[in-house]
Amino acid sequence: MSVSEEIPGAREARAICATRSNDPSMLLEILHDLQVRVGHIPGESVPILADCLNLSKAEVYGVVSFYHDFRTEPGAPITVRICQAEACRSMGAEALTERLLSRYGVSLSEISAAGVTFEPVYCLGNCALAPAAMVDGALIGRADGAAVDAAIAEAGR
């Protein structure tokens, strides 16, 4: 095993780049693939991605740090995103967020004892069914505490 293969995400980063023909225009897709496979974008993988795609480390890091969906640290087993955009705020998203944070005893982006993290998001594209939430990729319209709790329980199975 080479030294670079011991770096977290190195082998996966190289393999994903190869499946995308080391095409720099596929950087976003490669980052999504890496996050799905590894759970986050390890900082150590940035120079490897840059090398494979013939980009600068700054270009790769700039994309990773610009988009909120990319995590550079491992996340909680269950992620709850609650829309904080205007339509959802007008339908009670702030109160829903505060109730959930209080119930789980955390603040935004902290990991609860139950392995749940709550993150703000600024539009889930579900304004007609505000407030909207997403639990591990499953969209919830007209979200309330009971619906979010049920989705968290389902995601934890």
Contents of the next structure:
Amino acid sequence: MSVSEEIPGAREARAICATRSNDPSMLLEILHDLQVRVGHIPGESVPILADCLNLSKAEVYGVVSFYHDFRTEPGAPITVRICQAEACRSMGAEALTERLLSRYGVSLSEISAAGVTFEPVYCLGNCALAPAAMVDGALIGRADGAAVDAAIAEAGR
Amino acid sequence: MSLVLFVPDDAAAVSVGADRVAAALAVAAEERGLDLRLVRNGSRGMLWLEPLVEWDGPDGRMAFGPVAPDEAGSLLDAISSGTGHPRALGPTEEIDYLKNQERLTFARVGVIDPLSVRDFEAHGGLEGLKTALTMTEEAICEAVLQSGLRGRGGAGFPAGIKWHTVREQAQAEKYICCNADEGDSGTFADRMLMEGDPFTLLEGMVIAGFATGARQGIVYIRSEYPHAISKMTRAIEALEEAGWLGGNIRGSGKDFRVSIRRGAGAYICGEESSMLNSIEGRRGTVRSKPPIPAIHGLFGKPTVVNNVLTLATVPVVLAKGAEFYKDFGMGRSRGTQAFQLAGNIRRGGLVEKAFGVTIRELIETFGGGTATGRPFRTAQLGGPLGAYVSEEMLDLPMDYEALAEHKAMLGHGGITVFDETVDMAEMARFAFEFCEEESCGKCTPCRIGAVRGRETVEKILRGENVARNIALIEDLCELMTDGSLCAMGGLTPMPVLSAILLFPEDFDRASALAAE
Ligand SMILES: Cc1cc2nc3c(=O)[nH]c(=O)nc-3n(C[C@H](O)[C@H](O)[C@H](O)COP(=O)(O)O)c2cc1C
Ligand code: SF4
Ligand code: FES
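Starting from the form predicted alone shown above, please give the structure in the form predicted in complex with the partner chain.
Okay, now the whole complex, with that chain kicking things off.
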């Protein structure tokens, strides 16, 4: 095993780039795949991605930092994305967010003792059944505390 | 004979339990020894009735909703024995909400199995494409132009003009890029179309390819839409297998391939040039115009950028003719629009109607007023960059020009309703916060203006120098409107100024404090 293979995410980064023919225009897809496999985009993987795709490190880093989806630190085991946009606000999204945060004892983007984090999101396309939230991939309409708890419990299984 | 039931797998339906209902129905059928065929359709768009179960019986489709998982057994019993059920709504298409619509783009959504090419064809799918195969490139572009179809993504630019421009470019390589970023709050029609009738979008893209000489299409779908991404992925495979997508389409000698790209949580990537950068794997910053994408677009090649609904409407235009389509609507707004009733509304969902329907008809007749039952206060039209309207404006028709005359915007057709508890100064603060959060950072009026705007509204919220700070915001809005490179910074003043103009009492914080 070469030294570079011990770098977090290195093997995965190379393999994913290869499945995308090392095509630099596929960078977003590659980052999505890497984040699914590794859980985040390790800073150490940036030079490797740059090397595979024939881009500069600054270009890769610029993309990682531009998009809300990509994180450079490990995330929580369970992520609750809670909609803060207008339609959900009209149905009490702010109050719901506050109640959830205080019950789980965290602020936005912090990880709770139970491994749950709440992230703001602007619209989940469920605006007729507001407020909306998404627990990992599962969308919740007419969200209330009980529905979010149930989805968290389901995701934790 | 098997019992046929439809249970949507549309993300909104699933968000209130459609998967659990489908599973419960399967178990209950097994227990009763019934031969159940369960079709996972798109949603009919009556979202307050989801999960809406339909039975395909001798008298056509019968609706039941909203159905809870523990009602699965009683529902099957009622159907088998021909007795009533508390959730029964009668024939689906006789429900006023649906009956009073004019569904052209959404004609098949909720009706068919979204992934069955045979179902699609049996309900009029592929007719537009078959017609296009008999036409010249120029004739297709001309039909789209004559239909009066304007871009449904917000700006309302005539689709036919854009297509003609791309067609006239000499380059061999061209692209069709479908904008499925749908980031506006209060909108979900693109998502519903992709989940409920994905072949129609693909058919529209193939036609766009034939009309312009492009052989490659890309659908850019926001990552917040995992259900739509998966549905579109499977739809592409199914249509390729059927020979209507890919190489040498149905022996025509023409190729058209479609691939999907995921967004990554950036609202600005809905702006077309930012989307093109994102598809190229770059930061989603806005490009200066000119050059326009039709001449210098994806990878520098001529590119059609159209919204999901623009492309998905093209098949019906070609199948039924430009004249047929043009007969709907008013003024320069031709055809139908998929209006989306969202927020604090009793009957939220999708209403496809000819342009010209009033805001009041949509909110009151279709929507049934607020969900909370409290008095209506305002509605925001056209997403986060659209204006708020007051009660007095509700009789305005939904028409691009009529709304623009009143400093409002139709946008992507979303209507977000608020009851009397809304604090409009807080909504103005939020408009700036959203712009601050989602600005691409390329130009100063937007990048700095949003931050200054939010800070200034916060001062007003605290009752500090209210009159002076309102004047400051008005100046700032003028600067953002005139000096921003794109509509993100350019239109953020819309919600802010409409809130100040129509609801000045909400900004009068000092006196509110004094009155306590
Ligand atoms: C900030 C911003 C966000 C936008 N978001 C979207 C979007 O989510 N979907 C969309 O189709 N158009 C969006 N647009 C409009 C596009 O720039 C472009 O006009 C549209 O995709 C063209 O397609 P159409 O002519 O079919 O509407 C946005 C524009 C701006 C300025
Ligand atoms: S207005 Fe805002 S989003 Fe648009 S280019 Fe300028 S900084 Fe970017
Ligand atoms: S605004 Fe919350 S889901 Fe659209």
